[in-house]
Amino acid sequence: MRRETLHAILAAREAKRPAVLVSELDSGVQRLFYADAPDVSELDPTVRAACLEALRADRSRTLADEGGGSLFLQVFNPPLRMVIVGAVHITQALAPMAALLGYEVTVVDPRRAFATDERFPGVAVDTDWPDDALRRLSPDRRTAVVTLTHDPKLDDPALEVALSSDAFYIGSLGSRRTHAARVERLRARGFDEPALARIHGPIGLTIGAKSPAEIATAVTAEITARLREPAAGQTR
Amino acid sequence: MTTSHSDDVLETAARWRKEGRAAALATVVETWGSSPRPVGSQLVVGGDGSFIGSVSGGCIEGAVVRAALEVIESGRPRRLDFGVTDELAWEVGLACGGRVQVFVERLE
C-alpha cells in the first residue's frame, strides 16, 4: 500500500467521508472510491456500483474482475451515530444499548436537571437547545435521530433539523394520537408527505414493551432493521 | 464506545511508517464457514515481528506474520489460505474448521 493511499483513507475517516478501497489482490494494485466523488477512482461502473452496494451493506468483499483476477473492496464507513433528544428515563437505557451496538451517542437535552453526568455516565451530553445542537451534530446517512422528550418545544424543532438531513432513522416517541398531531404541526412547517412518512412513530418494533429498558429494546431492533434492510417494508 | 478495530491498525501502520519501521498490512479477504474474525479484520506487522490486530483468534497470526516478513523483504503482495483442507493444516489450521483467506502487502 502507497503512503497516500494509507493517509488518504485515515483522512477520509477522519472527515466522515465513506469510502471504499479497491485492491487488485495479484498486483497490489490500490484505488481509493469515495462515494460523494464516484468519477475520481477512475474505476469502471460496474465496480463503482459494487462499492456503493458494499458501503450500503457495510460489509467487504471481493470482486472477480473482467481479467480473471480479484478484487477486493474494503469498506470504510463513518461510524454509526445515534443522536438522542430527552435525557429521559428510557435514554439511560437507550444510551449505553447504542453503545454497545457500536453507535457514538450524544444525548441532548436543554434541561440541565434531566442532562446530568450522575444520570449518563460516560455519555456525551449537549445542553445546547434541540436545533442548534442537531446541526452542529450535522446527521448523515449513518446517523439515527431519537427524539424522547414527549414535548413538542423540545422534539420538534429536533425533528425539523433531521426530517432535512439524511439521516438513515428517524423515530419520536409518543402514542398514534400524539404522532397525529405531531405530523400536522410539521405538515404545517411545510413537510410534504414524504418526509413525514420517514418519521418512525410510534416508535420502535412492536414486542409489547413497557419498561424503558424493553422500550430501549424496541428502539435499536427497529434502528437495526432500518440499517441492514432498508428496502424491507415496515416492521411495525 | 465504538468497535473500530481495523483503525487502530491503519493508524498504527501510519505511525510505524512515519517513525521509519518498515511495516506489512495483512487483511482479511474471504472467509468460508465459521471464522473467527470477519472480512476486512486487519494486522499490521513491524519489520521486528511485532504486530496489531488480529486476522483470526489467534490460530494464524504466527504464520501470516512469517510471510509479512518476506513480503517486507520482497515487496510482492501476496495471499494466503488457511483452512482445514490447506497443505498448512497440521501446522496452522483453524480449530473452528473454517477457511480465511489473507491478502498481504508492504506498506511503502
The other form holds:
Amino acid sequence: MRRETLHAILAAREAKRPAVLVSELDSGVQRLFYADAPDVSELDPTVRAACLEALRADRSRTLADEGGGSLFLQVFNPPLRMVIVGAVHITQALAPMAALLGYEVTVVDPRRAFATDERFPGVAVDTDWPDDALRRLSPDRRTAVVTLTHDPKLDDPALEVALSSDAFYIGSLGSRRTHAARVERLRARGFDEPALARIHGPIGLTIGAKSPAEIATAVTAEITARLREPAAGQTR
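Output block for the form predicted on its own, input the form predicted together with the partner chain:
Chain alone follows, minus partners and molecules.
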C-alpha cells in the first residue's frame, strides 16, 4: 500500500467517512472510493454499486471485473455507535445487547442518581444535558439515537439534535398517543413531515414485548433492520 493511500484511509477514519479500497489483484493498482462522493469516482458503475453494497453490508469482498481480472473491495467503515438517552431499566438491557452487536454505546442522562458506573459497568456514561451531549457526539450515518426517558424535557432536545444529524436510526419510547404528542411538539419547533417520519415511535419491532429485556430485543432488531436495509445511493 502506498503511503499516500494509507494517509487517506486514516484521514477518512478520523473524519468518520465511509470508504472502500479497491485493489486490482493482478496489477496491484489501488483506488480509494468514498461513499459520500460516488459520482466523482473513476470506477465502473458496476464496481461503484458493489462498493456501496459492501459498505452497507459492512463486509469486504472479491469482485470479478469486466476485463477478466479480480478486484478486492476492502471496507473501511466508521464504527457503529449507539447513543441512548435515559439511564433506565430498558437501557440496562439494551446497552450490553448493542455492545454485543458491535456498537460503541454511550448512555446520556443528567440525572446522576441513575447514570452511574455501577448500573452501567463498562459503558460510557455522559451526564450532560442530552442536547449538549448529542451535539458533542455528532451523530453520523453509522449512529443510532434512542431516547427512553419518557420525559419531554430530556427526550425532545435530544431528538431535535438527532433530527438535524445524519443518524441512520432515531427511535423514541412511548405509546402511540405519547408519540403523537411528541410529533406535535417537534412540528411546532419547525420540523417538517419527512423529518418527523424519521422517528421510530413507538420504538422497536412489534413483537408484544413487555419486560425491559424484551423491549431491548425489539429495539435492537428494528435498528438492525434499518442498518441492513438497501438504500439507493446511500450507505450506512
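Keep in mind the model is a prediction, meaning the values are calculated, not measured. In this text, rigid core is short for the largest set of C-alphas that superpose within 1.5 Å between two forms. Residue numbers count along the first chain shown, from 1.
When the rigid core is held fixed, the Cα atom of Ala213 travels less than 2 angstroms between these two forms.
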